[in-house]
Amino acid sequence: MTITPSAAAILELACRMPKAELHVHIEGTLEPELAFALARRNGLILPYADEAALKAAYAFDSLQSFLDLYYACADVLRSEADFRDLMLAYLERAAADQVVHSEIFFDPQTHTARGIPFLTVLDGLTEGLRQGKARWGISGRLILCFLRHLSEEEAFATLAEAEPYLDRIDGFGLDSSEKGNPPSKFARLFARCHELGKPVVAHAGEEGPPAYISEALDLLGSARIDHGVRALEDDAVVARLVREGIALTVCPLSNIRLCVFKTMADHTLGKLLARGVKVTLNSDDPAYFGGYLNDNIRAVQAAFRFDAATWYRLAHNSFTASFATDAEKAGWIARLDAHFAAVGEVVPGPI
């Protein structure tokens, strides 16, 4: 007799399974408590009375309304120690959610524009990754993102600063506001990134149309699409994602908080999975959007009631879509298989 696991058991299975996170902005993990601590460390005064007042400001009506607050809070990040502590705070939370590998975005232009040296940012983040690996065994890689609301020339200047340190940079990305900033704006820049031998990713199809997904693939050579939740508006784009096995790094709570969808039940996640798209779940800017990876899992499960096989598929996708080595992926997938087998769940066949 087959016993169907309860909804609570499936949720516990999903929260405790090993998984990777492929779409998280380190600056977006800056919790109010740490923001105020760093402000005190650096002799700064935030324009909010306390942590509660800052949290109360997290009422966004668009991506731009979020970015305005995001960039203001990032001003407390000044020293190598600040960036190290920011990374450690994220990795501790990620490890508690059973994240075993994370590919983490950072935005150097946000900091160099304030006079913070590029190397201060990179040294702090890489030291945080080193200490996080030692403390929690969590694997991390850094993806340098360019701010698309700035010019391609400014992005080239940032790339020039980064080139001496490519041994510590695992890929390049494109983020910030999509509106009026199509991927095509950065075609020359990403051609240079490919010449440097690094994989690239790009935010597309969140605020922007499905055509931006096509541009990111055709003109930037993006290995993954960050967000991509509007792909369903174009059947040809969906068919291509499925045919080419292009992963979408979907961030459900972010999409709700930024009003991409009104409710989680309206989200395209379930339909994307049903169409065979390679979806992964991620937290984006968790300090601002209501939670880390397991918080996203809880919200998704409440809305969609996925079965155990779907959660296995989502975790498996997160590993195979990563930029880790084949050996690393195989090790994590073996752990995933063991996790499901330990509770009597049959691991699906080849995915």
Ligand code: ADE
Given for the second form:
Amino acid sequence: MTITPSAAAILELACRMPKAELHVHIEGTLEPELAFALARRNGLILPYADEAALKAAYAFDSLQSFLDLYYACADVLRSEADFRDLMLAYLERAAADQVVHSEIFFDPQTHTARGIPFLTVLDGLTEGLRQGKARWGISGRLILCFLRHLSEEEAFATLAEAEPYLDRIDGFGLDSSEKGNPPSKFARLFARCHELGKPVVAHAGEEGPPAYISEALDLLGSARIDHGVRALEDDAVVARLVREGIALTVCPLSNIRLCVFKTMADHTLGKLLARGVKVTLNSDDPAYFGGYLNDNIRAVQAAFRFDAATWYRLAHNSFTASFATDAEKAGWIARLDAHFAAVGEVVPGPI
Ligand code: ADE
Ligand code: ZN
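Right, and the form predicted together with this ligand of this protein, after the form predicted on its own?
Then the entire complex follows, led off by the chain already shown.
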């Protein structure tokens, strides 16, 4: 007799499964409580009366409306200890969601433009990663993102600042305002990143057209596509993602909060999975968008009612699409298999 697990049991299985997060901006994990605490620590006054007033401002109608607030709030981050504490707060929450590995974006230009030294940012974040690993066993990597609303020349200056510390930087990315800032603007920069031997990723097809996904692959050599949810508008782009096994780092709650889709039921992630695209789930800017990875899982499950095999696939994708070593991936996948086996779920064959 086959027992079909209940919807509640599947949700529990998905929330408790070990997984990787491949798309989270550390500045986007700044909770209002921490923002106010850091403002006090640094003698700053936020232009909001209290945490509730700040939270009330989280009503976005586009990516840009969010970015304006996100960059303004980042102003409370001043010292190495601030960046360390921000990282620790995120890692604690991620570990509670059974995230065993996270590839974390940071935006140095947001900070250096305010006079914060590059090394203050990097030292704080790497110290947070070190302590987080010691406390919760979570593995973390840093991906340096360039802000695409700025020039390629400014991005080259940031890359020059980063070059002495490449042992602490695991990849390069491209984020910020997508519309009007196509990947092609940064082709020379990313060629240099490849010369430095680092993997690169790029946000594309979040608000921008599917052609930006093709550009990110062709002109930047992007190993994954961050978001990519508009791929579905172009069959040729979908076919290419499947053929080349390119992972999308999809952020469901983000896409709803930034009005990319009206409701979760309208989200393209179910159709992308059904077409064979290597989808992963992520939280993007969890402090601003209503939650961390398991909150995204709960929202997705409420809308799509995926079966256990689909959740297994999503977690498996998160590991295989990561920049971890083959040995690390094999270890995490063995834990994933054991998690499913422990509740009597048969792991789907090789993927
Ligand atoms: N920076 C932080 N979150 C972002 C997003 N969702 N898209 C582009 N840039 C970002
Ligand atoms: Zn993002």
